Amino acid sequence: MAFGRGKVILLGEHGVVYGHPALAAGLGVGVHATATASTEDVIVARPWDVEARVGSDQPLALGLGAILEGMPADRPRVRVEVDVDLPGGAGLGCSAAIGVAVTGALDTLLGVERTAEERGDYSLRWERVFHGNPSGVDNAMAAVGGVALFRRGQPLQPVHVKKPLSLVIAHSGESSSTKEIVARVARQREAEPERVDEAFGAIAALVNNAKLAVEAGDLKALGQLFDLNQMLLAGLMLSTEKLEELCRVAREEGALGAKLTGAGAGGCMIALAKDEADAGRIRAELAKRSPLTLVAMAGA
């Protein structure tokens, strides 16, 4: 059985697209997968009930697809399950975290050795099949984990977290598709360069603060940086009603810094707390508000 985790970007959202850092946490939770060999290539995905043939134009089998082509030539046909535990366009790495549990679940199944950063670069391309231009964070942190600066092109620079990140992740309810908030945001670059770069510049000096908070222990400061990083992140038309009133709650309920993560317009929000009593604390509130929700800690 192989594992991909859920991530969320703490800061440096859709900047890291253009090559600016952003800082990102592996979850806990994500999706498990095993192949075993098949007359057929088939995945299967639970608790969706989807069943997926290569050869069709049903997306799951598309990205099946795309991980098999790089995958040894003699090998067996191939039947693989996952199940997943995590919400789709949410801002949670769903995908990343699918592509990362079937590349390793072949690789197990094919004898194919990899080292966990290879896994999460291989598995780009069942990203691609979902997401265009995917930056690569998500499968990087799918496949590693812990938290990390992640700069498109570079290796993942893990960042040593000197006290645990309590984070409340709600969602929205509204839905998200990352390829195309990425290619909005791309329009209103080429539209007004000037200020859309200079947004992402901005971002990137909160990303790099952020990085010497956490490794500071200094959740305060943190927390501020998050609501900075929203403000940007609003100014690029990716914030919703819905995500401000979550953020909102949030911060009343005592959270030391709230946001949106992933690509925005839908999809979920992030809160740092002061620990984990807190945490619950402000879950409890924001399930009032929101379909799913949950309480993780990243570096513990």
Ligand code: MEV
Contents of the next structure:
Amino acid sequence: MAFGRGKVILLGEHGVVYGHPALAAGLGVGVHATATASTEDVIVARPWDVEARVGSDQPLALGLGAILEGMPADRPRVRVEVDVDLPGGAGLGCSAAIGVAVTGALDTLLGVERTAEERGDYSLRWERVFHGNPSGVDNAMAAVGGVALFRRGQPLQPVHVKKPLSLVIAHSGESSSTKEIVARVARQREAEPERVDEAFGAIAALVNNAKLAVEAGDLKALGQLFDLNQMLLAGLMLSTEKLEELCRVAREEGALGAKLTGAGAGGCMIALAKDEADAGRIRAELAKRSPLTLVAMAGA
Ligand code: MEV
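The structure above corresponds to the form predicted alone; please give the structure of the form predicted in complex with the ligand next.
What follows is the entire complex, opening with the chain shown before.
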């Protein structure tokens, strides 16, 4: 059984597509996959009751086909089964987690050896089917986990977490397509390159400071950096009324900072709590307004 974990971007989404750094954390929940030899190449996704055969134009079949293209030529045909324990379109890296789990299951079946980081890179084949221009952060985190600084095309840099991060995640109830939102930001950047690049430059500075704050255990500073990142993302029109409401409620309940996470324009928000007990309280308040909430401990 292979596993691909979900992730949250702590700071730096979107800028990371253009080579800026992002700080991210792997989640304990994600996707499990198994692969067995079969008479046809097929992928079965249990939660959605989908069975997709390679050769059809179903997205999951295209994804599996892309992964199989780089596998040993003398391989048998395969049946891959995936169990997805993450919402899609939520900014939690569901698609990358599936890509990593499927790659891992096939590696095990076919005796292919890769490091976790190599698996993350390889699974970008899958991600490109679903997402036009992935930076690779979701796949790297899905494969490696922990808390890390990611920069496109560079090795993942693990970050030492001095004090565990108690994160509250709340879904806005609005689904968002990373592919569409990344394309929308690209159009904004084409129309106003200076303004958008300035925002990305400012976000990059926040990311670098956030790394230092995580290493120093300065949760208060990290929370403030979340809030500043949220303002810059809102300036790029990536927030929604619902995300703003969830951020506001989290702050009123004592969160040190709150922001959208992932592509935005829907999906989830994350709030940084002082500790696990506070996270539980903030979560209970958010649960009154959100269809899905969870607490994730990063670096514990
Ligand atoms: C998606 O989790 C994060 C984005 O920055 C896209 C990407 O990095 O590929 C919005």
